Amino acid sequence: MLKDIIKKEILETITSPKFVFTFLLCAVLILLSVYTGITTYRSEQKEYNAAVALNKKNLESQQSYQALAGLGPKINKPPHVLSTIASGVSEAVGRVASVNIAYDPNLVDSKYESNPVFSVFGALDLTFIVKIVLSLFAILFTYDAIVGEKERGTLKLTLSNRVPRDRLIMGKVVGGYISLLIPLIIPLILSMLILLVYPNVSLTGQDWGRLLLMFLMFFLYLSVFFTLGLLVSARTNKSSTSFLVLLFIWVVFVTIIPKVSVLAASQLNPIPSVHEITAKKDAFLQQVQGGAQKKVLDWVKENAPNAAKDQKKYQEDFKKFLEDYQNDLTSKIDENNAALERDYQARKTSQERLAINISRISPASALMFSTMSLARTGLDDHEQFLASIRAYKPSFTRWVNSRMMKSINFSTGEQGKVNLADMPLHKFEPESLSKSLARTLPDFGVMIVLIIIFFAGAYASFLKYDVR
């Protein structure tokens, strides 16, 4: 009988307008998201390759290391490839990061600055249809499911029968199901064969886990609506009233919830504004700059009469004073600007957690989070690419510092030629996969858990439902 039940109820919404309406817009979104995103991708790494070759270029063609101290190394961060289908933040945060002796580095660049009608309409990824568009459908779908068979009088014939409601329920469960994910399914399998055969893109192993825990949480997210469509169908006694009341919490979850969490996050615990930290660190700079001429004048005054017994050995003095004061100097400003740096970082992070688990409530922000995790595009990754920069430059900082002392030549003013052959390099290590699962597994709770109470309250709900 459940059989029956469930091939009847595939049947009918297949055959529907609606499903035909519904597969042929979702099979053009999903694979124009997908296809967009690997254009786009591409785009992103012959940009990345390109300022990787000219960052390169620029620092060779430097004529002093002071002026190779001024510039820096410019660190570019390579674009992820899953981010063809979950852009996330990586178009709105910065992609380049110079590096240098007197400023702390910070990513700039972002899309969106180089092109701001980017930020007016936003990305069209397939983390955004499904958040949005697949939503919506799991509303129509089943807004109607049980009071709309109330309303033609099927519900009160079918139960007439002697069908058990529980075995009735449980039939339109799993076939209007399996239904809404048909639109879902064939589109995802027809774009994952693009992925494998478009030139120049290729994922990895790890890549293809990634990528199918995106899809079990794109699964969960729409089992949520449907499942809440259900149980607001079985508490209405009009389709019209279901299907309001569904868009109405449909509002709260996908965009209320999400903004208001950052509001009331940063009334809970308020931060400084980057402004004010940005205007600490140059004070400091400056005072740090105004005492060190002064202390390198008092060094010469000081030894200004070993030069005239032994020029040569004063010169080696000097250069050595030089190269360990300008060390100290930098330290200090290193050290200052990551205690300041440090104390934002953490009052900042503290106030995006709040901000994060205050809209985990919505399984939408829930959908979001985990999906950026899971493609490394989201807060975390930028927040770790950002410190990999940062801590990059004292390595850097000590290298340039003293092969800038060593290169004087005070005899003839001249300085040697910049060779970058010992150059640190940056590296930068990606998240495990273990690791982001690890981050993402509240979000999998959060859906798992409004799945089992929205599906709990339609089947307690629908067996006490008055079919008159």
Given for the second form:
Amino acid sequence: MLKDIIKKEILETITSPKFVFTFLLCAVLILLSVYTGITTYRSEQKEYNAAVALNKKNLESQQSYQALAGLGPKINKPPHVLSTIASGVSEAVGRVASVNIAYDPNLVDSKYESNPVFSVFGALDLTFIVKIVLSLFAILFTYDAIVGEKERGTLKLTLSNRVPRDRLIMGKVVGGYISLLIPLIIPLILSMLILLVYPNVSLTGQDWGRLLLMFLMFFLYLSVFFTLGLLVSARTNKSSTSFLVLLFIWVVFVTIIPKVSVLAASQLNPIPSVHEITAKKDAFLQQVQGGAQKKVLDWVKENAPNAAKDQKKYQEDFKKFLEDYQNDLTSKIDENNAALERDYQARKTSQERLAINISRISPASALMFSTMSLARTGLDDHEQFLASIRAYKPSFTRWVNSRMMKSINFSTGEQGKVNLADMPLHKFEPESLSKSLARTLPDFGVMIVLIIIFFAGAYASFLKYDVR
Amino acid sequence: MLETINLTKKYEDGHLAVDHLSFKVEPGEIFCMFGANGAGKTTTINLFLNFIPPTEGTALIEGIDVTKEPLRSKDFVSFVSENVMLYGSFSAYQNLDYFTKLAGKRGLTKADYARALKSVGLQEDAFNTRSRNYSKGMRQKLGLAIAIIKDAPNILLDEPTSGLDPKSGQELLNLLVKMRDQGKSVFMSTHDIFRAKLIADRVGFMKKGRLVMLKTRKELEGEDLTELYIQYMEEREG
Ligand SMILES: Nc1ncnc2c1ncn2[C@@H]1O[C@H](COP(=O)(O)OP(=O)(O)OP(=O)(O)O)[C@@H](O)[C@H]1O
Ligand SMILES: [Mg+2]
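The form predicted in complex with its partner chain, contrasted with the form predicted alone above:
Below is the whole assembly, all chains and molecules, this chain first.
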């Protein structure tokens, strides 16, 4: 009997006009988004490779280490293949950072900066489609699952037979869920095939693992709305009421909670603005630079008598002094900047964490955060990348300072040619899958708890449902 | 056999819809229940099907107390509701097939379904079309076919002739007579005094939840049922 109920549920849905419409729309949207995601990724990849090559050439063509120190290497953030599924914040945050001896490196030049109109609409990635469109479909499939049968009188007719209610609701759940998944799974499999065969787009084993976890998240997310739809459908007496209630909850989950939680977090946990931090850094830089000139003059004054005695030694000493002093200064600046930055980052992170945690009660936020983490396009990834650049800066400045000093010929003032062979390189070890997964566990938890609550509610409500 | 003993239903808002109702429908008997709108006929049927719990008393199907063994009692009853919409995206065949399976009947063929649909007078070109576009009468016939194919010893009908054209109405009554002759107990709520008189073995009048008159076919011989109905409905008003 359960089988008959499931079969009927599926058959009834897939022969309905709404199914055909949903299926077509899902197929078009999913395939379109994956396709545009891939093409965007491909062009970003090209851009990235070109930028890396250009930077290298730029550095090699520098005439002196001094020039090199001022310019410094540009670090580009490589695009990530899973941004095709969940672009996360990757379009909003900077993609390139200049590392030089003076300034604290920062990632700038985001996609939205160069094309602000995109920020209005956001990315049309798969996560967005699941979050907005498919969740609406889940509601469309369930809002009248129970109340609709009551309105049509079929519930009475069904229950005039020897049909236990628990079996009926189970059949409806399973059948309804399968018919909701059909329009989702087929295009998803197709898009995975596209990812698999598309030239120059390759996913590592770990990427596939991440992708599957993201898909799992999609299913959980849709299950939340599916069970919610059943619950509301089993607690209302008119399908129009059920639909309105669901729409209201959807709006709260998808748009209101995420926005309100960001506002609430900034109220609860305010942080200084970026400008304040930059101003503090600049003030320190100026203070240090002002002192530097005097210090050099002092040294010259003090050691001038020695110059007459031994010119060569004097020059050596001066070189040594300058190198040490320069190193000392840069490390002081770095330290100060790092301290300011650390403090700022810590506070910013704690505010972000707060916002994220507040908003997590909404499954839509949980979906966004978890897929971002899994795709490595989230805030954490951005911060880790920035941190790796900041960690790289001292090793570069140390290297370039020592080169600069060694290459200057003080008697002629000539500077040696630039040789990049032993320049330290920036390295970034992206987070491992297990770490990303650990970060998304709360999101999985939220979804599962909501599903259990909604399902249990729907189940219990249906057992007592007034079928007349 | 269908039976109620002191069956009473008081809704949550205090409305007494069925008031100490006691009657029996024997096997091979058609019982027609009349009553004004809101008299409590549908409520009685809902009590039989255990869709609502009685406040007092019992409803028995084939001797089974429907509140004690609701599931088992349903094996012995078919139900034709007042206005069933059925599954719109299913054809007559598909609807029939689904409900037949729910009734626990297996192994029926398309020919069996076609026979049932023909017997209720549904036109053949509608067998395979979606029931979404059926007229009210066509849906009513399909609902009746569902009840017929279940072949339970008791049958509850809530205003089955409403919305049927005269010929179909007559055909329906003929079907009920056929069922009675097979030994089934038929309980029907209706406003159709004319036609019901032709087939009823017993007639009940319901007023404000109470059974105010109960007469057998014999007792009704020579009486004008319409007159009698109006008389009973007015009698205790004042
Ligand atoms: N859920 C409910 N809560 C309160 N009162 C109800 C409820 N359902 C029905 N009633 C009342 O119970 C009374 C009997 O209703 P019922 O539907 O049984 O009448 P009926 O005899 O079938 O009428 P009709 O001929 O119009 O179909 C009516 O007065 C109705 O208002
Ligand atoms: Mg009624």
